[in-house]
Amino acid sequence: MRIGYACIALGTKHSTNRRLLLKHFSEEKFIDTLALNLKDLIEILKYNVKNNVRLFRISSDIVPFGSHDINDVPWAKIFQQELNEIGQYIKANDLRVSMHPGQYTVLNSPKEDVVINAIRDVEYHTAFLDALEVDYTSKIVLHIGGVYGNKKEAMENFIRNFHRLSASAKKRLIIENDERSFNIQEVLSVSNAIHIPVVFDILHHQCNPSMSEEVLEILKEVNATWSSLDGAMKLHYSDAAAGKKLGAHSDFVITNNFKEFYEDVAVYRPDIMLEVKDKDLSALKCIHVMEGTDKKILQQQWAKYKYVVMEKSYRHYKECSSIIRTEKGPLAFYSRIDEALSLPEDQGSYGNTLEHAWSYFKHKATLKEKSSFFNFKKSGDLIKAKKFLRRLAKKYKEEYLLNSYYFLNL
C-alpha cells in the first residue's frame, strides 16, 4: 500500500508549477520554464524516494500551456532525455504517478467547444505521462463533470466523449465521484458502460452519498473495476476542512481517523492519494506512523514542527518534547501534534514563539532590523513580525528555521 500526495512537496525548495503569462508566451521562455519544471520535477521524486513516499501525482502545471493551442512546440521530443530519465527513476524505485486536470475540463459539457478543450487536455496529460514511458498504472483521474439539467444525459454524453479520446488516453483515464454532482454508484454506472477504473474518495462520498453507505462493500465493487495492467485500486483521503464549504479538504490528516481508515481498506492493498493542504507533511505522518519509523526519524520531523506547536500551545509543545524522548512511538507523537494544530490561535503563544525564533538574529541583526521587529510586536502586527523573522532567516541563511514548517502558514 503506498502512500502518496499532490502535485506541492512542501518540505523541499523543489517546485513544478512555474508558469508563463500568456501575453509572454515565447518558445524561449517556454524551453526555459519546462527545463526548470523537470529539473525539480526529478529532485521531488527523489525527496519522495528517501522520505519512502512512493505516489505522487504530478502538477497539470508542469508544461505551462500544455494544451493550450499557443503551445506547438514540440517539448517532448526537445526535452526526450530528460523524460526518458525521469520515467527510467520512476520505474527504478517502483513510484506510481498520476495526473489530475482541473475543473474545466468537462468531458461531458453540451458545447462543443468545451468538449474539444477537454480532449486536448485529456491528450496532453496522456503525452505526457507516455513521454516519460510508464506504464498504464500511471494514472489520470477525471471528474463525470456537469449535471446539466439532466444527469442520464450528461452521463451518456460522458460515455460518446470518451470514445473520441485515443487508445493510450482511455487507458490511462480513471474517473471518480465528486461532492455534487455524481455520486459513487452513478460512477460506478459510468465504470460499467466504457470498462475504465473508478477512484474512490472518501471525503467526496460523505458530501454525496449514494444509497449504499456501507464503505466495504463499495471497495468491493470500485476494486472489481481495477485489472492487474492498471494497478492496484487508488483512494482518495481527507478529512473534511472545518467550517468550510462542503467537500473542501482538511489542512492536514487527523492521524487517528486515517489509521481507523487504513485498517479498514487494508484487506483492498490500494494506494491512498492524501488531498490535503499540507502535502507531503501528511504523507511523511502517515507513513510513520502506519509503516513504522525509529526515532531518530521522529526527532528529525521534531524539529521541524517545534515552533509551529510552539506558536498553538506551549503545553503541547512540552508534551511533544517528552514524548519525542520515549518510546512511545509515531502515534502518540503525531496525534499530539494534531491536537495542537487544531487549536484556535493564541496570540500569547504566537509572540513567544516569535522571541524564540528572535533569538537567532538578536546577535546579528542591524539596529534597524532590531527596531523593525519590535515595533512589529509593539503594534500587535504578530504576522508581520513573522514575515519579517523570515526576510531575516533568507538574509543570514538561518537554515535550520528555513527547514523547518515554521513558515509555511505564511
The other form holds:
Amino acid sequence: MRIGYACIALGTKHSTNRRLLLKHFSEEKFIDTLALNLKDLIEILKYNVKNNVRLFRISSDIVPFGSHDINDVPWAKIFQQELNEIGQYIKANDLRVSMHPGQYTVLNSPKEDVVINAIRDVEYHTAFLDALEVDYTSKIVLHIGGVYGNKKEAMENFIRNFHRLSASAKKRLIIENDERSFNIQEVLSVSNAIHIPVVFDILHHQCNPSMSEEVLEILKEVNATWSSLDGAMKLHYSDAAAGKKLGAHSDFVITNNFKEFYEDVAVYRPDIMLEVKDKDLSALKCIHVMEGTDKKILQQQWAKYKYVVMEKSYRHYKECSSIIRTEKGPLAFYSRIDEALSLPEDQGSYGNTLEHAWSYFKHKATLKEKSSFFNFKKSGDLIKAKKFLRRLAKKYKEEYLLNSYYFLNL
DNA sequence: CACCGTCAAGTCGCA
DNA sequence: TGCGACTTGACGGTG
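Let's compare: the form predicted on its own is above, so bring in the form predicted in complex with the DNA.
Complete assembly follows, chain above in first position.
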C-alpha cells in the first residue's frame, strides 16, 4: 500500500509546472522550460523517496503544450537521456507514478474535434510515461466525460473512442467515477465493456453515489478490474471541504477519517492517492500515522508546523509541544494539528505569532524594517505584516522559517 | 516585490 | 446562439 499526492510538492521549492503562454511559444522557450521541469521532477522524486512517499502523480503541465497543435518539437528524443534517468530512478526506488489529464480532455464528446484533441492528449500522456520506460502499473486517469442528455449514448461514445487509442494508451488508461455525471456503477459498466481498471474516488462517490451498495462491496468489484500487470488497485481519497461546494477537495486530510478509511480498505492492499490542497503535507502525515515513523522525524515535522498551529491557537501549540515532548506518537500529534487547522482565523493568535516570527529579525532588521513591520501590524493589515516577514526571511536567509510551513497560506 | 488580470481547456445551465 | 460559471497555478504587465 502506497500513499501519494498529486503534482505539486509544497515541501520543496522544486516545481514541474512552469509554463509558457501560447502566444509566446517558440522551440527555444519550450526546450528551456521543459529542461527545468524535468530537472525538478527528479528532485521532487528524490524528495519523495527521502520522505517515504512512493506514489506520485506527474503534472500534465510537465511538457508545456504537450498535446497542442503548435508543438511539433520531438521532445522525447531531445530529452531521451533525462527521461531515461527519471525512469531508472522510479524503477530503482520502487516508485509508482501516474498522470491525470484535466477536465477538458473529453474522450466521449459528440464533437469530433474535441475527441481528436482528447485522443491526442491521452497519447501525449502515454508518450511521456512510455519515454520513462515505466511499466504498465503507471496509469493515466480519465473521467468518462459529458452526458449530453443521453448517458447510455455518452458511455457508448467513450467505449467507441477508446478503441481509437494506441495499444500503449489502452494499457495505461484507467477510468474514475466523478462527482456529477458518472457514478461508480456506470464507470464499472464501461470498464466491463473495454476491460480497463477503475479507480474509485471516495469523495466523488459520496457526492454521486450509485444505488444501494456498501463501499466494501463496490471495492470488491473495482478490485477485480485490476490485473497483475496493472498493479495494485488505486483509490482517490479526499475529505469534503467544509463550507464549500459539494465535491470540493478539502484543504488537508483529516487524519482520523483517513485512518478509518485506510483500515477499511486495507484488505485489498490498494495504493491511495490523496487529492487535497496541502498535497505532500497530508501525504507525509498519513504515511507517518499509517506506516509509523520515528520521533526525530516527528520533531522535524513539528518544527515546520509550529507557527501554523500557533497562528490558529496558542493552546493547541502548547498541546502539540507536549505531545511531541512526551512522545505520544504520530496519531495524537497529527489529530491535534488537524484540530488547530480546522479553527477559524483568530486575529489575536495571528498577531501573537507575527511577534514570535519577528523575534528572528529583531537584532538584525534595520530601523526602517522594524517600523515597517510594526506599522503594518498596528494598522491591522496582518497579512501584509506576514508578507513583510517572508521578505525578511528571504533577505536574512532565516532557514528555519523558510523551511517551515508558516508562509504557505500566503 | 505586491497585486491582479489573463490564460488554457470543454460542459452545462440559463437567457 | 451565446455567455458566464466552473477550475487553478502560473504568467506577465503595472505600480
